[in-house]
Every structure is written in C-alpha cells, then in structure tokens.
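There is one chain below, alone, in structure tokens, taken in the form predicted alone.
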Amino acid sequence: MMTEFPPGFLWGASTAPHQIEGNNLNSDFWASEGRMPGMERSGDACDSYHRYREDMRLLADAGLNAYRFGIEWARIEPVPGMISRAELAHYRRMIETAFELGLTPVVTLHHFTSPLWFAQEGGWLGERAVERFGAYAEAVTPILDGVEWVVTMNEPNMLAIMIGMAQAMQDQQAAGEWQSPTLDNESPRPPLPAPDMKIGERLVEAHHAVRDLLRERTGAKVGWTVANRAFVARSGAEEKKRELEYIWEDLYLEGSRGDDFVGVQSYSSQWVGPDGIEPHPQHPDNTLVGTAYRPDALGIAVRHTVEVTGGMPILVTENGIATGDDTRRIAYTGEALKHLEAAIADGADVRGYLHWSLLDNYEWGHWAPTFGLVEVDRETFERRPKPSLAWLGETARRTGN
C-alpha cells in the first residue's frame, strides 16, 4: 500500500483540447488533417467541448482531485487580434465547473496546436511569434482567477519535432505517410528526428515572456511540461547519452529554471548506444504505439529532471500506456507509482500525478491507440469508465489526500 505521497498531493488525469473537444476548425492541425497522407481526421473527437462537465464528474466521482485540461488558442483568437469573449467565457465555465466538483484545475495554454493564421505567418519561427503568444496569454489571464497551476506550453521538445516533420513533409510534396511523433508503430523504425534547436530556443523565449506576464497578472504557479525520453546508456555510451539528453530534453529543462514547477511527462524508456538512440525491437510486450513496456521510466524521468533543474517542484503531468487491456494499464500505472514513490523518498519534490489520459482520444493523426481511463463511443459519445479509473481513485484515497 502506498502511503508516502505528500499532503495535498494532486491525483487526476490530463487531456488536450484538440484531442477531445472536436471541430477545432481554425487550428493549424485541423488544416493539416486533410492534407497529410495516412492521417485520420479528428472530426467531432470526443465532443468534450460540450461534455466537459460529464468528463470532470467522472474524475470527481472516482475520488480524484485534479484535472489538467487546455485552452485552445485557435478558438480564443480565430483571426489576429480578434478575441472571442464567448470562448473565454466557455473556458471560464470549465474552470468554475472544476472548482464546483472539487477538482484542482491545471490549465495548459498551448498543447501542440496553434491558430492557422499563426502558422501561415511563420509559426514559431515567425518574426512576431513571441509577441503573438504573449498577446494570447494576456487575453486569457482574466479567466484564470483562482487557478493555482498554469502550463504555458506542452512538450516544447515534441512540438519542435512536429513542426520539423510537417515542414519536411511539405518540402517533399508529402512523400510517405504522416507518423505522429507520439507513435512508434513501425518497429523497428529509425529514431525520430531530434528537436530542431532553433525552434527550441524560440520556444524557450516565448515561454519566458508568457511566464513573466502570467506571474504579474495571476497568482498561479507557472511552468511548462517536457517529454522525457528516460534515456539509459549502454556501457561506454554515457557521453553519447548526455549529448542526446541536451538536444532532446535538457535545453527545455534548463528553460524551466526560474519557473514555479516543471511538468514531467513519461511513458517509456530508450536505450542509447555508442551510435545513438536504439530503435525499439519488436516484442510482444510493446505498447499499442510500439514503445517498450517500461513503467520504471517515470522514476528515471523524475530523477533526471531533479538533477537538471536543481530540485525544483515537479508535477507529473502525463504518464500512461497505450493498451487495449485495462488490467495491463493498472499493472503499468501501479508499478510506475512505486518508482515515483521511491524518487520522492529520495528527495524529489513531486506535487502531483496526472494520468494520461482521462479519455480514449485522437492521438495526433490516429484513433487506434487507447490511453484512456474512460472509453468513448465515437458514434454516441457515451463514456464508459474502465476499471483503471476506479483503481486510480482508490489509490488516491488510500494516500489520505
């Protein structure tokens, strides 16, 4: 029985607006869904734009106390400088619903998707990118009253890859099929391209600009989240591991220094050999996205984050497994939490655990991988909680939080 989580620990689940809301018509990703070969459309997604209360109630009724969700920039600012008051009010209603149900909202301002006009202006490498993101954040600050945790940007290291991959496909007239960077289906396949450092540096700049603005205007703790690869070095490959860690993670972890917290997002681990990242071999235990079954990755990720950031507060903002077998989800999560507990016992300042994901949802171009604690009927949108949801709620209750 786990009893070592600190008082006030957040227990909950995470979602992203584009993956669950549906009909995000003004975003860059929505526009790309019709153009990229091999990419399925998000369409109505899980219709959570209209069903958010039902989704939050499932979390609260299970005994969980936190919900991470996002605000969609493309809805707030569908054309440059035009702020939708109705959409601001919609997201404020979501925040108030969380409060009403006893859930601590963890609000993300940017989760991979941007307004289409922003992408057409040059996106994150455009001359006005930092200014544009800052204006959006400024427009959102009035609805953040009472929100304790704000994430400026989700996984900038993965965002840098997605931008680079989309650019490459357009440059090649879309040769080959789109492969979401969150999937590793074609195992063994070459490792993902490393994040573009130029994009990464711009994202750090944008994060700092928005962080400072949010601190001035709200009382929230402000940070961002980083996708942790949880690299493990083969004998003799330690230097190669350090080199890859900087490109993949540490640029972004160092960018979080001075923040109020950093979000750790971890799913699996990868071996690094003298020649670089080793592709995952095919194995019966691999997940639905082709990654290795490595619940120990969360402990590796948290410890690495502590080391790079100098021990700043951590929220586990995503951790989960793509599987159709919910007993396996429970087994994976239970073991991951034991590794998290061990890292806390060794001094990691961890403030919460948010599972990915609350719902089976749109996995950036693909519908097949299921990460959710709740199944969603894509015809009727009926929510069917899986045993893992009740299990996670019971785990939270046992800790006394």
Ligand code: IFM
Second form
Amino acid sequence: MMTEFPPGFLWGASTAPHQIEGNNLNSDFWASEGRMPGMERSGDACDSYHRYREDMRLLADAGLNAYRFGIEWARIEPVPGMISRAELAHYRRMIETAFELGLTPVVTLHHFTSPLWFAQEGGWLGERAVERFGAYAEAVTPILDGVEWVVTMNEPNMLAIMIGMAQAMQDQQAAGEWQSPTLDNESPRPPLPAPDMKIGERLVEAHHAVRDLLRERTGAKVGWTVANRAFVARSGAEEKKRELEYIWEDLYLEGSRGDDFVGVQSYSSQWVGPDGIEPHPQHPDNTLVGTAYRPDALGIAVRHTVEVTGGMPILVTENGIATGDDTRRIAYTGEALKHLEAAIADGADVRGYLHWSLLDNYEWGHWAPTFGLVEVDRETFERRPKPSLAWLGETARRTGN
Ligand code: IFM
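After the form predicted alone, can we look at the form predicted in complex with this ligand?
Full assembly next; the chain just shown is listed first.
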C-alpha cells in the first residue's frame, strides 16, 4: 500500500522534442542521422508536433496530473538571432493545452539537441556558447507565464558523452559501426567514453547563467536533470567508485546546488570494481538497451542525489524500462516506486514521478528500444495506450493525488 507520496505529488510522464515531434530539420542531431551504418533517422517521429493535444489528453484521461515536454531550440532560433514568433506561439499553445487539461507542465529548454548553426559555431565549447544559450532562454521566457517547473538542460552528463561521440564520428580514424549513446551493450562495441570534464564545467556555467535569468524573469522553479548510474562498489572499490561518480554525475549534481530542484533520471544500476565500471552482465532479463533489470536503481539514485546536493527538492524526471513486454514495465515501475517510497520515508523531499516515456519514440538513432506507456503506429501515427498507462494512472489515484 502506497502511503508516502505527499499531497500535490506530480504523477505523469516525460518526453523530449526531438524524440517525438518529427522533422526537427534545423538541429544538429538531424544532420547527423543516418551517417553511420546501423543508425536510423527520426523522420516524422511520432508527429507529436501536430498531435500534442491527443498525447496530453491520453495522460489526463488516465488520471495523471503532469507532463514533462521540451521546447526545441532549433525551431525557436533556426538561424542565429532570428527568433520565430510562430514557434514561440506553438509552444505557448502546448503549455496552455496542458493547463486546460489539468496537467502541470514541466518544461525542458534543452534536451540533447541544439541548432545546427550552434554546433557549427563550436557547440558547447564555442566561445559564445553561454551567451547563445542565454539569448535563446531569454527569447523563451515570455511564453513561460504560469509554468511552475523549468528544466534548463536535460542530462548534461549524457550530453557531454554525446558530444564526445560526435567528435569521434568526425574523426577519420574512428571507423566502425555507429554506437547509440544510450545503448549500453556488450562487446565488440567500444565502451562509452567518460563525460568530458571541460564540457561538463561549461554546461554547469551555462546552466547557472540561464537559471539566474529565468529566476529574474519568471516565477518558475528552475533546475536541471542528471542521468544517474546508481553505481555500487564491489568490496575494496569504494575509492574508485567515488572517483568515477564525480566524473559521471557528481560534478553535475554539485552544479545543481542553489537550484530550486534537481531532476533524478534513473534506469539501471552498475557495479564498480577496482578496474572501473563493470559492463552489465549478460542476462535474459536485460532490457532492450542492454542494461540490467534494476528497479532498485531509483532508490539508490535518489539517496545519492540527497547525499551530494545536501537535500533539496527532487523531481523524478525520468524512470522507465526499454521492453516489448508491458507486464515487465508494470512490474519494474511498481518495484521502482516502492524503492522511491522508501527513500521518501527516509527523508528525501521528492515532489513528483514522471515516467519515461509517454510514447514509444526515437531512441537517439534507433526505434527498437520501446520505453512508452503508449505504442505509436509509425505509418498512421495512431496512439495505442498500453495497460501500463492505465496502471500508472490508477497508482496515482490510489495515493490520493
Ligand atoms: O531516451 C532517453 C532520454 O532522451 C534521456 N534519458 C534516457 C532516455 C532513455 O535512454
């Protein structure tokens, strides 16, 4: 019986613009799609650019009260300094649709993708990066009226990896097959590179600049979200774990000190031995992105976040499983919520749970890993809710929120 979720708890799901909208033509990721063998294109994606009302209605009808979605910088500012009023109006309509349907919008300003021109100018390491991101955020502030939760940037630690991979792809010597940044698979694929600290520090700087601006101009609570690996040390590897944790996530969690909240994003857990991060062991229960089935990761992630940040309001902004079997999704999420509830009982100030994802969507280079509460027919764009959507709504209702 769930009792620990406080009144006003947000229950909902998350998405990202590039993964669901379709035809994000002016973005850097769009330009990179299809370049490597094995990499699929996003194309029309789920056509949520046009069907967002239907998507939000599915959430609201299921009994959920929150929706995390993003604003796409490449649409707002397709060329430097040219702000599209029509696109601002589009995202304002999305925000108003959420209000109308009784959904609390949690709005992300940057979810991995940037305008292509920004990448060509040097991207996050470019001289004008912070200024450019600030100008975009400034352009967006007028449409954030009434929005209570704003995420400046999604998973800066994953973004740092993606930037490293993109650089490697451009490198002539980096021959071989494309590797999805979110797929943690067995050999012979190369291991994911550790996030670059220099990029990480720049992202922290950009986050702080935009946080201060948003605080001046809006009434929103401002934070960012961190991909949490829920590392667990083998005996004798505690020091190694701490060292890796700093590179992979604590730099970014420390960067959230002074924010209004921090977003926890958790999927699986990984062992750290004396030689470093151990690959997920092969197991029939492994998910479609090659990670171990570890619903307990959410509890580990929340507790670690409390420890590093010193205890600030937390939103679970992503948690989910890539599986073709919806009963597994329900089992995983039910277990994850028990671990979350235990962390709350121990004092974590958690304000909401947003499942990843509302829709089966474009998983950064491939379509096979399905994380959605709703299946999407990619020919007709018909939405087919899975039992997990109603189950999550029922779970929210049982907690009285
Ligand atoms: O799809 C991604 C999302 O964009 C960021 N967090 C992890 C998800 C699943 O891999």
